[in-house]
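One chain comes next, on its own, written out as structure tokens in the form predicted on its own.
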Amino acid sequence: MRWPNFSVPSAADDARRAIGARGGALRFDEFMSVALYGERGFYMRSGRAGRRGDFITSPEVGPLFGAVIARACDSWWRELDSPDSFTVLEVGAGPGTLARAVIAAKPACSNALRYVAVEVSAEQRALHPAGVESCAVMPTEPFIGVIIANELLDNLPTRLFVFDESWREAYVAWEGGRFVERLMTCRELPRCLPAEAAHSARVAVQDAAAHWVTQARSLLTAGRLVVLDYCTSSPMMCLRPWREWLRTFTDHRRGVHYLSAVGEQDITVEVALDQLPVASVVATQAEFLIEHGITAMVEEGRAAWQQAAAAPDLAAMAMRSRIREAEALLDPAGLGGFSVVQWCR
């Protein structure tokens, strides 16, 4: 007797179908799109930030990060002469952790604030807090305010080039029961690629990230775009081992090779700043947080804890936690070393 096949369709199945539809090979950015954002992709299935998720980003360290962002929003609101309507558009909002912390901080701009949280995953949108507009796609109407993208660009699908006597583009095929890489000649090479490189050197070509920045900036009639991510440059990618800047993650651990466990792990690529439109301001996350008052907030927390230490309540313990949170957020070897890139209008 032959038993029926009850196997559940997966992102790997979707990738194999896409490869067949493309004649046997799928460009790497298309493969990455299926693996992360396809119907059964990592972010559409279960991938998320948080202590119960797959990785920790700055908002998940604790509420301090969101409180500093709230202060920054007040500063940017006042720069624009305190308009009656001020939109904060957070893209890649996940379960709404940052939005929740910003709103809880009760910024001075609260009466003017319209907080819009964009998240592709319906499961994560369902977790967004009250007081935000939750949506799956970017709005199309221009506005005055701020666009924030925390660790978004590193997840946007990227093309991949490998130096093999000359630059060739990486495609993904299905051979011998597994996904394999095929290198193909590209008719027109991207200008960001160095003229010469060591054998097997790699560079990610981030057309989607550059396009996203351009489109996001076009939504702002006045204000700024603020991107927080781990960044590099095309020449540095070329010189470094590719496993340092092209990584996978799942369940708070480094994952396996990016062609394995398709849809079951995050694929993340450091952002090459030279491939993006020229920014107005680039700083480290530590510099950015200090500029917007994290040091004073930590001292405020320390003083509140010392005052209530004899009989601490939950509020006092929350203030005490600012010390630990700041250490993680300012760590130059960790989150503090991330780049904060801003484009002003």
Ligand SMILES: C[S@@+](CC[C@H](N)C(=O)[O-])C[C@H]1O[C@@H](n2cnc3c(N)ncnc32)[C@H](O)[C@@H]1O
Given for the second form:
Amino acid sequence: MRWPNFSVPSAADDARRAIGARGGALRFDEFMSVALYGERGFYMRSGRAGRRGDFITSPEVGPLFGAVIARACDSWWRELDSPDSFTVLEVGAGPGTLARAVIAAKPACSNALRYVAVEVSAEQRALHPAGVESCAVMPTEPFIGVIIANELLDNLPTRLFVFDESWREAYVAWEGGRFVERLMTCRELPRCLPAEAAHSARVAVQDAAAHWVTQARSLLTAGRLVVLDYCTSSPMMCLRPWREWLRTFTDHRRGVHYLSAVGEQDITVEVALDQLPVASVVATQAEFLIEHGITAMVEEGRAAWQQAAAAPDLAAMAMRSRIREAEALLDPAGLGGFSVVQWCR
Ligand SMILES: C[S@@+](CC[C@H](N)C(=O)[O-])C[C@H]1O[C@@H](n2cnc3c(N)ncnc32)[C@H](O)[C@@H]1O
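Output the structure of the form predicted together with the ligand; the preceding block shows the form predicted on its own.
So here's everything in the complex, that chain up top.
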């Protein structure tokens, strides 16, 4: 007896369908969009940050990162003369871990604070904590406050260009039972592409990230946009092996080529700072966290642990954990080397 085919549709099926609908090839950013955010895309099913997820981000290291962000929010709130209503809009909020830690840190601005968490994945929105306004898309009403995006821009769909005697744009087609890359000439080349490059050099053209920054800034009546991410530049992309800056992840491991395992792995691209609107301040994450008091918070944690070490309770353990968390958050070869890019208004 033959069993009926119970195979469930996948993101790969969706990508194949989209390729057909586009006459045989899908631009790379459209392909990335289906793979990550289509109905069966990576983030729309189970993909996410966290120990039980696929990769660790700064908020997922532990509550210290959120506690420092809470302090930063206080200083930004005071800078604006402590308004009665102060919105923190976090975009790409994942399961709400940063929101949870900021609220738990009880910042001085708590009474004025309206925390809005924007996350496209319904599965992750369902995990957002109480006290947070959870939504799928950015609000449209301008406000006073701060917009924070931790590791969002690297996940926005990007266009991809390859130097093959001249710059050509990467598309994805379906041939011989697999996804393949097709290079096509582009009528108007993006200005960030250098005139010359080595054969097969690649550059991600991050129109969506630049557009998002412009849109986010326009929402602020007063305040700042704070983006934390791993960053590079278009010329550096050209010079470095592309697999260093265009990566895939799943289950806490590097994934396979982005044309394989479609929808089953994250696709992430370092952010080319030269392609974004000019920022007011750029610092490393380590510099930013030190500016906002991480060193004193670690010392406070160490002292609290030493006092309670003879009969430690959960609170003392959490204070001790600050020491290890800070090591990870400040590591210049890791999270500490990320960029914190701010646009002030
Ligand atoms: C790498 S994860 C980072 C999650 C969280 N910020 C953290 O640091 O742990 C990126 C998140 O952004 C979400 N995302 C991507 N594009 C988005 C958009 N346009 N609006 C809201 N969320 C988005 C994804 O679904 C994913 O949960």
